[in-house]
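Here you get one chain, nothing else, as structure tokens; it is the form predicted alone.
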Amino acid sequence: MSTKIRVAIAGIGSCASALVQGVEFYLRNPENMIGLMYPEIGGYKTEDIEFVLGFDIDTRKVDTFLQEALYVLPNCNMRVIDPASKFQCIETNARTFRGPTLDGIAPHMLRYHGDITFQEDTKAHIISAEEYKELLKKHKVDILLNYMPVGAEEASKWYITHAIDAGVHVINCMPTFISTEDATALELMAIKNKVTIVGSDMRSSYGASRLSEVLQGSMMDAGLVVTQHIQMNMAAGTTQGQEHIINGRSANTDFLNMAEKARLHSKHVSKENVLSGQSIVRGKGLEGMTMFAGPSLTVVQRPGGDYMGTDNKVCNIDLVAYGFAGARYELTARLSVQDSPNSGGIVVDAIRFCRVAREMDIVGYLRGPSAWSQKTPPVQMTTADAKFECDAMARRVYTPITEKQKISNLFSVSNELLIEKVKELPFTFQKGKTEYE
């Protein structure tokens, strides 16, 4: 069996570009561990990840080599690796295929300048579901990364469900399948096909969600009650490496895509799940509290100049809490990050957790890695508990949670009893809407 973890990517945007460049960076610089939370997981290093297949709908990316697709507009992430050099982490001649558009392009995205938005391909052959599954099997894909735009519910479900049907493990980087009802149905499908899922809605290594969780959790662990937690995000500043270019900037495609309120609904729900999750796992009520996460403030340049996207994201957090004898606490924080590499730093862990879980005969949602790496995991955990589950899997040690998900435990019964056993797996109940609806 190959030691390489073969990965396909649906959506070759800035996050995909940053991830692949990051894997190549560590492959070329094996002594540099900065930015890696887990240099090794179950014996696997980042150098064991290989990208073999891509899917997109942009005319500048489809029917090209995967390496070429990583660098074309509207991608605006920082460049770590010279695009002219040969990538060792990409399989030779790996290509990008034209997937179905479905709801992958929001109508308002067509109003932006072509350099900062998607340009839908009208010439390439659009693969069918059967062709998609055949490609995954032909290229011996282990794991699919879903990087569809926020709000692309149909497109995400198309890539995810057909991948699972083909026996491929899935990392769902987007806010789909976030209600418990949808998540449980997807998990049953994954278990029947004996694959794993890490999901849903990737958080960054150290971004708005991580900071919100840690700040709120530390207050609650100190005995405080948090009555207000407001998180606001915006695209602002310059992509790292482009500071010398004197030019205005527009938001990246992620922020532009969420400029219309209807498009960002699932992201809003998912981000607020982070804020409420720390109260839920501690058994604290949320009635009457102010918990709000505004997914994005989108900025666009005025017409007339050169259009450039920015991959810089700024998060502002405001917390109000009360402690000993009713004493009031206020905390304000501001975090500015390079958005796409920040995501890549945690995806490299999710990929390796999927591979190790497969070798440990664990199926279904990986609850620890999902709680550590996602905004809306199937089970909300404290930061410490999620890290404990990840540390155990990194050492290939079973926990009470993963013991229940071993193939030998789940498939020792009839199909009817299997469904009942899946229902017994732990879930934190999560609705598909915000508390304000």
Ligand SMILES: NC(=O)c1ccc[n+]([C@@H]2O[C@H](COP(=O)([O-])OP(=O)(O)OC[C@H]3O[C@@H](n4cnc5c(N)ncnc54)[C@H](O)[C@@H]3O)[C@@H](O)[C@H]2O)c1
Contents of the next structure:
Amino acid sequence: MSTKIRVAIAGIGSCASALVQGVEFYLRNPENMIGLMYPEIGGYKTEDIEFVLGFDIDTRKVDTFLQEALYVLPNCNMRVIDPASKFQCIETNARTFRGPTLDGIAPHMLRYHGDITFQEDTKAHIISAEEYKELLKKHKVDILLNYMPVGAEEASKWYITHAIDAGVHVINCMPTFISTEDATALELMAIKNKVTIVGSDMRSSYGASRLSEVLQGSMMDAGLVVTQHIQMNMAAGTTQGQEHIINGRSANTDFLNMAEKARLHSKHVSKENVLSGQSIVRGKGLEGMTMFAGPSLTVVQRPGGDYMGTDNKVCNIDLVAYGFAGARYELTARLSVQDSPNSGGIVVDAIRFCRVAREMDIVGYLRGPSAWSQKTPPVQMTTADAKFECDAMARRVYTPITEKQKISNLFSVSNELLIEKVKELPFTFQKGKTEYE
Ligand SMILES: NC(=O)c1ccc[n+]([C@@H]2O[C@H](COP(=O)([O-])OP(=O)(O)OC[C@H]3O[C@@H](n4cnc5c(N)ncnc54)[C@H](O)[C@@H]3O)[C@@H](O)[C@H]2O)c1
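Given the form predicted alone above, what does the protein look like in the form predicted together with the named molecule?
Below is the whole assembly, all chains and molecules, this chain first.
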């Protein structure tokens, strides 16, 4: 079926590079379905996704063709497509424009070697909000992907709210708009503009969040009480295609950016929302629970050697629980993954859910796809419930949740009452803070 789903990307980092290369990979290898959770969503395949615009601030990426920007440093994701070959999933001559920096670059990032960190452009024209909206309209963009670095609250707000204002759907891959208050206000704006949102803070297809959720959820469903859940993440290990680098290996820019505690605050809260979410959806309290999830360790190489970011991430999980007649359980798990392609596998679903939902006349936060694909969705769900919602939408079937979000239902009242209707949409209370703030 179908017309192409036209996508713009803000932040052409390692995740964007892995995503676009992945879409091209499946386009060139249509028989290969490995790594795809949904070969089809409402009739759309990954080959229906087309990338048409990019925005960045790095001097190596701005004012270039989007395809070129995917491959330059400090991006360090694995390469699966020859950079010199012509991409079919990128619109011919699609370019990367210079957006406003705002809080995109944390001061400590400037301390690192240029090959592994951001280099702010000082020459190219910085687009205004009006020019940004014009570009989105001129290029008929359906969906904006927000891939700002963690902590770039202002920059994210700029890309997201102006996109919604321009009638573009948004997938918010990083932890902004995570408190219920902020998310509700954003949803009202999206509904008024009749667009959808998937957010916030992308999970990976099979990463730390999924593993934590499934392990904790399965223990609770077995009647156990989980008293401790600690999830530690670090940049470590080797990355495919970079085995020749034996002297010099640092964390990728995502981890380097979070080396300063102040910068990673929102990611820490968002990661813990995954853990607390599994207790909340089962009606269990969190009091006294020993719980931690965070981008816990950023490793920077000692000066010298080659400078290359590593896209490999290792997660260690420790759980303690008590069960039948007080019997004790301890569970330890270790997961080592290639970080950026792992998120690409889920973004290809989020993109298609946005298109299909809009064709079903659903607007606002997509609660099922957000619970399945994001760390801080508006409604936390069990793994099974989130999958149920996604499966239904993939078959274009309404559920009691999506029925409420149909345009015909929401817009059956006056403008003033619309606000009340939006407030009635389900939200799991999410904090923008930790317990000790
Ligand atoms: N598996 C994963 O890697 C994963 C999973 C979930 C969420 N995320 C989140 O997705 C986001 C992107 O991750 P990444 O690994 O691609 O990061 P990255 O550091 O590789 O890319 C960030 C990009 O944003 C650009 N940028 C910075 N400020 C900007 C601005 N004001 N305007 C436009 N561009 C700007 C940088 O130049 C860079 O190209 C991060 O917030 C990350 O935490 C990643």
